[in-house]
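Only one chain comes next, encoded as structure tokens, the form predicted alone.
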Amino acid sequence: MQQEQPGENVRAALNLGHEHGVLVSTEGVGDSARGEPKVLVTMGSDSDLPLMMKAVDILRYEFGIPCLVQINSVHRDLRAAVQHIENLPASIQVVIACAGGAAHLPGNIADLRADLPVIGVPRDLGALKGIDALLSMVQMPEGAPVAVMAIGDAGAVNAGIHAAKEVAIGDPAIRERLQAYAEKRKGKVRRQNETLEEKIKG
């Protein structure tokens, strides 16, 4: 008899096929995955993976919280991505969105989905390095908001932590690791004041 994979029940019960994202958790991906995801990261291009995982690694690995990875182009495949955020699983909180140039993803999301926060990711990308993506996401019309982050890598972050703080509402584990992450930064600062005067003599 074929032994069953670890990940195969989780994907099962969430109605996952392979075309409709990646299950990302602390323990692994796709199939080494644990737990029903909390927050979609999507993206329009598997380009914007780099920067994405920035989002994905922050929420894994500092606050233990799973999330699904899709990629969703409402420019080269609106029907496609139409499909896959209707239908996303139910344990799904936030959704944390990319997008470069005229950047319509994140906005189109919070259109689809009014029931769940929006974070969008400006990417530095073409002519304009990201300036046309921030403006395009924050200068959402009333009744549609998206949460914009910074340009680039530390928005990428900023979205990650920000959409932690959103489980974390209904999840007083997730508070106390966002109070961790929070201390450990503060202890970087007074770990360089502790060397600095050596610095400062050279």
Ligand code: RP5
Contents of the next structure:
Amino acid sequence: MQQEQPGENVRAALNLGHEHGVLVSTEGVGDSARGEPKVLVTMGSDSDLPLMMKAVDILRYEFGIPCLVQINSVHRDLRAAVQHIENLPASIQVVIACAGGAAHLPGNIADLRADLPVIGVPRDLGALKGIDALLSMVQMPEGAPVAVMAIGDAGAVNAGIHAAKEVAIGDPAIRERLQAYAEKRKGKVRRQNETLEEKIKG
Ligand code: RP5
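Form predicted in complex with the ligand structure, per the form predicted alone context:
To see the whole picture, the full complex is given below, headed by that same chain.
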């Protein structure tokens, strides 16, 4: 008898083929992931992945929120992107979308999915260093909003936190983890004050 793969049930229950992306949770990646994905983390190319891993990592390690990670290029394969975004698992509550250059992905998703909040992360890339992506995302015409974060690393981390805040609206456990995260940040300032005198003395 064939051994059942751990996590296979999550993928099967969601009717999610391997072409639909990779499940990520605190427990693991792919077949070892656990729990229904609450956040879609998508990007135009796997060259965006190192930046988006900052959002994925804060979601899984800081807040314990399972996510689905998916490449969707609206410049190279628009039809596949539309197909993926229109058929997301029903458990997805919020989308994080990253792109560089003429970054149309978050805006396109905001139009395709009237029901989901979209958070855009502009990637620092090419001649304009992310200013092009920032303006492409933030200057959405009325009616299809994209919540745009900062260019680069801070934007990716903040996208993870902002997505957690959206999920927390219906999940008190995530609200507590957000409070714990805020406490850690306060602790950093306290520690900096404790060592300040030594640093000034040199
Ligand atoms: C965008 O073009 C992608 O999101 C990426 O930021 C950029 C460059 O993609 P690659 O040429 O590295 O695949 O659509």
